[in-house]
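Form predicted on its own, single chain, as structure tokens, below.
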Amino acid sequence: MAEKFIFTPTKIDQLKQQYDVIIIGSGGAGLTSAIQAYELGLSPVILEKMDKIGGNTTRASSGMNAAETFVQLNHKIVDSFQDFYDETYIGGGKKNNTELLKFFTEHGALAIDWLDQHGIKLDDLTITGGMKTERTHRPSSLAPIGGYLVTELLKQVAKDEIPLFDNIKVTDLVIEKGKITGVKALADEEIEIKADAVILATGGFGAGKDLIAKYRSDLLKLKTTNQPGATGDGLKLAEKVGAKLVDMDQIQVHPTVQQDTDHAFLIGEAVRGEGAILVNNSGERFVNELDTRKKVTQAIDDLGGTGAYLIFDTDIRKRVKAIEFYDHIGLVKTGQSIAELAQKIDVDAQTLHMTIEHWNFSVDKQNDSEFNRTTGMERKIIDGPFYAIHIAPAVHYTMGGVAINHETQVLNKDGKVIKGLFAAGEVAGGLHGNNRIGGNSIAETVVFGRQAGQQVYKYLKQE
């Protein structure tokens, strides 16, 4: 069995007083812009503030939507990037900053490539709400993407060598004659380093409660799937050097969250487009369970509180490794037939029994006449042992953020060039309009994490 991959963050007394770029946050957006810098001979370096990496990257469990890659043609997927471009479109209610979504949509499948070029393979493909084909690519051990991700690109950061300094609190860009120059920092004491160019790839403000309070007070009962260092620092950081903010109401909530526990456990979206359905206190269906976050939230909402049941059985919990963790920490519950399973949950066992009946036979006619779900319709519930994860919605995504172009460059209030400073992954705003489409996440980290990295280099080759 291969060796656990620990990492291992530089000490401290390692860190410069000067680098090419300054990468403040170790997701996935940092992670991949540091590798592009280095690969392009920069000498970059990863500050990040929290003393667990990978931010919130690591907590991803779908995948990572791509278009016209090889891997969909090696499963006889034939696909565009106009259909990627235009259900991300719709999905994102035709919100989207199209100049970004445009850049987004037609260099998916180099990532997908990039990727594959460092060993990260993601082979196998699934679906999420509101796409039409299967394009979101994962690895096909099943892990959940984020991990898998994460720990691939610090692989390969351990390997060129490219110092990543954890506990370190960016509190200030400092900008000279218009141009950045570096930044302030505590660590154990205030510092200063030194660069020409930062990339913001902090994340959004998902668990900011200040900034939720600021632009949508309505969602601060809720709880969040952010990890705690969410909160907005990168927004901030560029605000005070001048930045735009764009989209900043636009806060998505995720539909399929446990969180009957102290910690919310987000219930990835492949459980859905593996086959699961979704049921209410009564055990019947009430949506189509593929349709947009913002859609299928809206729909347990109007239930009145209550939440509602992921249903799957034993086939899809296989399509699934996600799943494993989510019963290893005692968020689902198990039924050797369809009648202890409604016991469990505490719903009449004709009626869940008559709706998985009726779920099957629309499977096999390919037909949802009362849903119209048109995906994630592959396989039947029918494979003993049956499952439910009880959920309900909570915040998930920050849609808002620093105003960018498509080559990362942050701009000001009058849509000028902030020069120096670059944003990718979710502390930019504008990509996904008013919904992010599952599996959009990830894509973003790597496909504008390699553009920052390439366009920070092209960048101090003018200065």
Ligand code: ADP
Given for the second form:
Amino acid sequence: MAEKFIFTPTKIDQLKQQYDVIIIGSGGAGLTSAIQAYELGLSPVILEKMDKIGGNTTRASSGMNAAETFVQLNHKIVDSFQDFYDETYIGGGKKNNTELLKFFTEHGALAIDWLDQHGIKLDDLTITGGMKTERTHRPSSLAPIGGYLVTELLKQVAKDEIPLFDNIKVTDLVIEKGKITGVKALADEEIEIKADAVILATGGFGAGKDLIAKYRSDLLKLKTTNQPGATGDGLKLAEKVGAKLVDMDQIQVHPTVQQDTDHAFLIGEAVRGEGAILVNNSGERFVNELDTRKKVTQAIDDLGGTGAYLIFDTDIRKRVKAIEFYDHIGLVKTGQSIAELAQKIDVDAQTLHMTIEHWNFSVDKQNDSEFNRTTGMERKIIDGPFYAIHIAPAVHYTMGGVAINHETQVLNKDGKVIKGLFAAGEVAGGLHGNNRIGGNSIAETVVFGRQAGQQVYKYLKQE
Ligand code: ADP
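Next up, can you give the form predicted in complex with this ligand of this protein, since the form predicted on its own came first?
Below is the entire complex, every chain and molecule, led by the chain shown above.
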């Protein structure tokens, strides 16, 4: 087996006073833009406030969407930029920024090529809700994409000797005569670093209670799937220098998140897609489990704060690799029989039995007369042992953010470019409209991360 790669952040005494470009954040967008800028001959630095590298990117599980890729052709899938565009646009309630969406859908294939050239192989395909064809690229090991991508990008950062400092929190952007000239930051002490360009790659505000209170106080009671550093710093930094923020009230809540431990673990849609049902604490179904995230969330909320249980059998479990992980960390309850499972989750055994029997009958008939579910009905729940995961909705992704153009330049309230300021990844708003499709967030970090690295190069050449 290959030796486990452990990344060592740069020692603080190596920090210089000036770089060509400062990149704030070490998630997918930050790492990609740094590598791209370096390969164009610039000297970048990455500043990360946490002692953990990789941001929310490390938590991503599904994959990276892209159309017209060589990987798709290897799988004999003929796709088109237009279909990718149309399906994302419909998924986003036709609220997406079309300039960003066009660039995004037309550059995913190049991003897949670029990753491939760096030894980052996403040669397996899957599909996510809202997409009509297999365009979600993932490693053939079926490992969750986030950890794989961050590790592989960090290998490149180490190889290129790009400085990456952790525990440095950027607190201000410095702007002189209308141009960015550097940042102020907190390490052990206050510091100032100079650069003619800054890339905001600070992620979203899914863990930022103050911003959620400001824009969506109805969601304050929810937990979040986000890492604790996802507090929307980039939005505040940008706003202080006059940037426009867009779509700030568009926050995605994910309906099925296990949250009985300190961490909140997202239980992917695939579990329902492969056949799991949801039951309330009386052991009864209460919703079409594969309705939109919004509707399933509402139905769980209507249960009055109890959450719900995902119920599935061994056959379904085998089809979702991540369940092994959920079980390993203690999130899955097991019963050799339905009665034993009912006892473990404290619901009435007779009712749970009836619910599952009724559901199996609906699968046989391919007709869910109770809730009109039409997908994820390929297999019944009959093959013991049986399993349950307790879930409830949680804040997952913030679609809003800093206004940018397709060149990742940050825009002010008049729609004018703020010179020297760029943004990529979840910190930028507009691409996803009112709902982000699974697989589009990782794609966004690589497509717009590369673009930011390139546009900074162009900007600095002109200076
Ligand atoms: P994306 O998916 O857009 O790349 P991530 O959430 O993966 O975003 O990564 C963003 C990173 O930026 C996180 O690791 C986060 O801790 C870091 N970050 C956020 N605010 C700051 C800040 N003020 N200074 C330095 N790093 C920051």
